[in-house]
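A single chain, nothing else alongside it, follows as structure tokens in the form predicted on its own.
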Amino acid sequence: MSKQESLEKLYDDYRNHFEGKEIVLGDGSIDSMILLIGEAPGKDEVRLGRPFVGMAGKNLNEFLSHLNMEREKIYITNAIKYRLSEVSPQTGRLKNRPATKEEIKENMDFLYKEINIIMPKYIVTLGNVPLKSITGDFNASIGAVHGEIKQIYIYNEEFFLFPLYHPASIIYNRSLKEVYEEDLRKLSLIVSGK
């Protein structure tokens, strides 16, 4: 089975196992070295069907242009591949909430099979789910890993796993913007090699 059949396969399997949730999948290049995971879909990557589109989509934009990378060249996942909402007190309308754990390890188990389908040298995690997902270690916080590149394994395949805050917490914590892009600087020479 070619790696896009297996795949095709791994998301049949996820949208099954999901059904009825808002479920937005993986996308770019599967022979990838780099993969990015976020936390999970919101309004606008359901609305279009893809990960990192609007408000993320921009701030997506502005890391990939530290690593001098087009979007099609890196491949962008999700921990949770479907929305996680709640409906606003106020507005009575749909708003995002923070994945639960037992969310995150329902997830997990595709997640790694989804790694091992495409096999990147780099797993770029954004923001505290992700590292979760991918360390299984619920204490893990970013604020404590960011930066720093870390060997680990994922079913006995190694990989090299880089920690970075989501680009939307600088939205709202301006204070970590030279922090954000110091260690954009720092991977992009560990991806150059240099």
Ligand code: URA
Second form
Amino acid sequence: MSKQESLEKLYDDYRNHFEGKEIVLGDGSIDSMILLIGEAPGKDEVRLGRPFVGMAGKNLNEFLSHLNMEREKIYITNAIKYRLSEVSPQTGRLKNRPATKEEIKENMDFLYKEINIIMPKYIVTLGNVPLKSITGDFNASIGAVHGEIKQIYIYNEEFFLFPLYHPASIIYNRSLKEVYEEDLRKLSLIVSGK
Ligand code: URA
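If the one shown is the form predicted on its own, what is the structure of the form predicted together with uracil?
And the full complex, kicking off with our chain again.
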């Protein structure tokens, strides 16, 4: 089975397992050396059927420009591939909500299989949720491990994990901006082999 076929099969299994959810699957170059993993799709992603569009996409593009990288050349996915939402008591409309530990766990195996099909060299996690998914450590905190490269194994295959803050968290916490840009510089040197 080709890489593309394996991925399609996995995504079919995912759709069956999570039937009825607002699903957005991974997107980009399946031969990329870099896999970017976000948390979960939001409203815009569901509407357009692609991860990281709308405001999140704008942040992501800014992030990629620091790395001198084009979006189409990397693969982008989410730790949880459906929208996590709840009804807002204030507006009566759906709003995003954080992932539960059970939801992260239920999605982990799919994510690991996706990684073992794509086989990137570098796994860049954005924020706490994908960090927890990848490490399987629910006490892991991005504040403690961001910007440091770490060798990891998933189903006996070796990868290099580079945890980053979620680009959206920089908007809410401007003091993180410098730290984040320093992490991006490090990542840029690593992926360019310098
Ligand atoms: N959009 C995504 O697809 N993932 C995120 O983590 C945030 C926005």
